[in-house]
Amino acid sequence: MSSPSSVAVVAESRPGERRVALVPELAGRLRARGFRVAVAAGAGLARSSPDLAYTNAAVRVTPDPVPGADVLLSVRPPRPDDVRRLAPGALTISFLPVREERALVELLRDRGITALSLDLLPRTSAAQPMDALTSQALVTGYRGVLVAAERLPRFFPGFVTAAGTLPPARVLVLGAGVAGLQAIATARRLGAEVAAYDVRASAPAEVGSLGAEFLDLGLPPLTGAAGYARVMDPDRAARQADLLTPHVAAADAVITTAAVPGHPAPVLVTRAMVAAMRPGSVVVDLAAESGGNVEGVRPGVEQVVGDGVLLWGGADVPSQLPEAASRLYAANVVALLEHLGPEGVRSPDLTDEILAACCVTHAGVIRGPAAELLA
């Protein structure tokens, strides 16, 4: 009978990375799949995951549980070191764009690991439970709001007072993927009057569905693949750009989350609109670590820019709610290694849609969509 497959779980070793790739209270499900599973010394420590609780959960705690693991997890993309010191037929599984990782991905060919990354889970129903692209967009829609909250110098919901009337905050909200939809929600349950635009022909009920106000610009929707926005061309983005100026320039918040898969985020608004706005308003762009949806945002970096509009660029936003954040991407992560299972870490059934979609490596191959990406 062979012996169970090993898990290592890594401490993530980018700065300001606080998230981590499995939580004490999930490790039970990967014991009774027959998993045994040791952790990196203070992995959990930033989200509020000491030692002490793993070794609760029946996980081992070492200072390096890379050598002879089976199966490596990490948040970000493995370490080249981890890599190296990996054998032949490990697994790893993590966050991990091919093209801005081609040599990562290279490496993990010529070692003959099998990589899976969660950047190309597709988006089917089967999927969902290890779909870490939309539980982490969820907390980054969530942290945006909270961001632009705390920055705006007033209220976002309305009061009435003996000293007079203070109406809500204005939120416009660009695009109405599941970050923007969690950043409505969020905004509504603040109390903020919230509008939202998205290209999509989904976006109108959706929007609707949270009580909000959907902009009808009077564009045709830019639907695409897996119901992704498409790519506009340049005449589209000008006039987009055009219809909506007036609606950036009346709101105390702009929060902006829309991306195009495999694509630089669109920029949705200019330097001249965000010029346009009133002074103390504040621009939130979360999707400033692929480009940015706001001309000259830089991720990371809050600038006040103009006659005083505050403009935050959005850095690793879902580690900044680590404790959440951590949770659910454990949870996905668990949920890829159960549908795998055991049997499964060394011979993967690439026969299966999900895995056939996120599998970047196998057999000293890059394989699927990853090589169309490479190629």
Given for the second form:
2 protein chains.
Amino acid sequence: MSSPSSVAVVAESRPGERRVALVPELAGRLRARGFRVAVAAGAGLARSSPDLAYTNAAVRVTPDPVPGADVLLSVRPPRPDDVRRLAPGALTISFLPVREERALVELLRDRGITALSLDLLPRTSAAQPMDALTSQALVTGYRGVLVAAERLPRFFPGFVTAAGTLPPARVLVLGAGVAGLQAIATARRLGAEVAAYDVRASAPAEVGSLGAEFLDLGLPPLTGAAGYARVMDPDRAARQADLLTPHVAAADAVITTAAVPGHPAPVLVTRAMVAAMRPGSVVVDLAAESGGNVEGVRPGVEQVVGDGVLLWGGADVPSQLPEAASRLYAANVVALLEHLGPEGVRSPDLTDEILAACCVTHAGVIRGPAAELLA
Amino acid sequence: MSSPSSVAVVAESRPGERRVALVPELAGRLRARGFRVAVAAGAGLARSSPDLAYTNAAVRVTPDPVPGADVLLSVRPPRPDDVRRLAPGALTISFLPVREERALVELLRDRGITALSLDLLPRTSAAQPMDALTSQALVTGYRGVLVAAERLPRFFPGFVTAAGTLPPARVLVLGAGVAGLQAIATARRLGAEVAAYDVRASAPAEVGSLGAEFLDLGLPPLTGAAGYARVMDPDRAARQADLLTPHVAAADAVITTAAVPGHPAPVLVTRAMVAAMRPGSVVVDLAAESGGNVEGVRPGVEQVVGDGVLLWGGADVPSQLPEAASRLYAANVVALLEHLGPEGVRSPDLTDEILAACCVTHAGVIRGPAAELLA
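Could you give the coordinates for the form predicted in complex with a further copy of the same chain, as opposed to the form predicted on its own above?
Next comes the full complex, this chain leading.
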């Protein structure tokens, strides 16, 4: 019998990153599958997962879990320093956007590491339990609505009081992928009147099923690979902006989540459209880090623009709900490790549909979809 | 025919006060009832009711609407300077807590002003449309939940995802008056599991009707005058704290709203109880300005206490939702002016049940319940 594979959970080092790749509650599942787990001291959530919580979950807490680890877990791409201290054949699991991390990918290749990227999981039902892009987008969409509701100077729900009736807030969600649909559901929960728009053909039914109004602008859908949105040409963008203008102007809160994989976020809301909004309105741009859906947005900045409109640019949004985000991320990572098993860590089956898609480097080679993206 | 009564809306001057006593949308109702309305320039909501909105609603915007006004409207008690510039027989409507404002009440009396206090409206169905304590408490309760939800590092609703199930947050509401019931309703909307406690006999049914669990501590109810809570003796307070401790410890978010009219807020949550809470939990004390329900709370301050618990002390909470709060307050004030009518401003019928209760000074005399409170 081989000795159990050892899993190291590092402390995230990127400024603004407040998640952790494994929460104590899920450590038992890894142990049951034959993994030994060690976590870097202080890696846990500042407020809710202190070192003691890991110790109580029978996880070893150590200043440096990296040397000798078979698996390195992180949320953000692993640090080059840590990669250099792993033995050849070790495996890393993290978000790893290969185009932005070309140098790191080459280092992983040169060190003989098997690097799995959660950005490259296939969109299949078998991969769903591991789908960290989806789980973190869910956090983002929920958070976007709470940010808007907390900053709007009026109620989200309608109120009937002895002194009269207040109508519900009107919320417009632009981009109805996972984050957008979660934003719609949360705004509906809070009693707002919600409308939404998305270029993809599947959007009207999904929006409608959540009790929101889909804005039919009379434009053809733009669905691309794997069900994601496609880039639009300038003419379409201009027409769409014209048609969206009155809906943006009528909204109390606008929440934008539109993304096109591999491209900057599309600008959906121009300065002129914001200028036409009622003072006191709130715009939450959840795509601010990838360029923004709203002209003039800056990630991590809350600014008053136009005639008194609050524009909030998201930055590290899942880290603003670190416990929920980490819990879901850890569940995704644990599902992937359960799928691999301790043996799979040492010799991954690269004919497996999931691993074939998300394995970026193995045995000194950049492989599969990652190789195409970097070609 | 007499000339219409003139109503002056002042700009609030107290630091932290962001409401306005009349919003443009309701000016038409006053005009229809025979009032002329003028508003101080800049009195409106910074972001959502600029001067132009009043002008568009046919309200006169003027640097100083006070001289010659028959009625002075404000949210906070009128400024002594403004009172001195009113003609004898003029009428003021505002919050006016007479014990804290004894000098102002004496000035109002000496100047021959008819001062109505919205703190002293009777709790009758006829007075409900004017009940600004209730309308502002509604805002406070809603806001308290949004503050907690925006700061909790986990979701309020439960989530079932491909990677596993997250249970809903557990929210405990202490004090189930208007603010507490609104907090319960809002937390339930957001999908939290809600429990509540209140000393009054009517609380269990009201809490239960909102889908929350009433904590039956096995203690006798403490209902006082007009259905408000009574002061409790130290023994009862200590027993109650003991019995509440495990419920506080189990909660992800605690929202407190307990008040006893004419007394400091009761301390319901001690330092030891907060220390027993899970790190990452959030405590929102909506009674912080009247002393606080949570030991160590400070109004307007957000602090990390105990083992990583966030303690938020409310200050000017309705002003944190200025549009909703002003809209409701204005509706209350307009209802009171509709009840009075232009003639009632000049010669109020002090046998009227509502006016008899809330009229603090008239014709040089401190009257009714106000006189008793100041005796």
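Rigid core here is just the name for the largest C-alpha set that superposes within 1.5 Å across the two forms. These numbers were taken from a predicted model, which means no experiment stands behind them. Numbering follows the first chain given and starts at 1.
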query: Core fit, then Gly218 C-alpha moves 2 Å or more between these two forms; finding: no
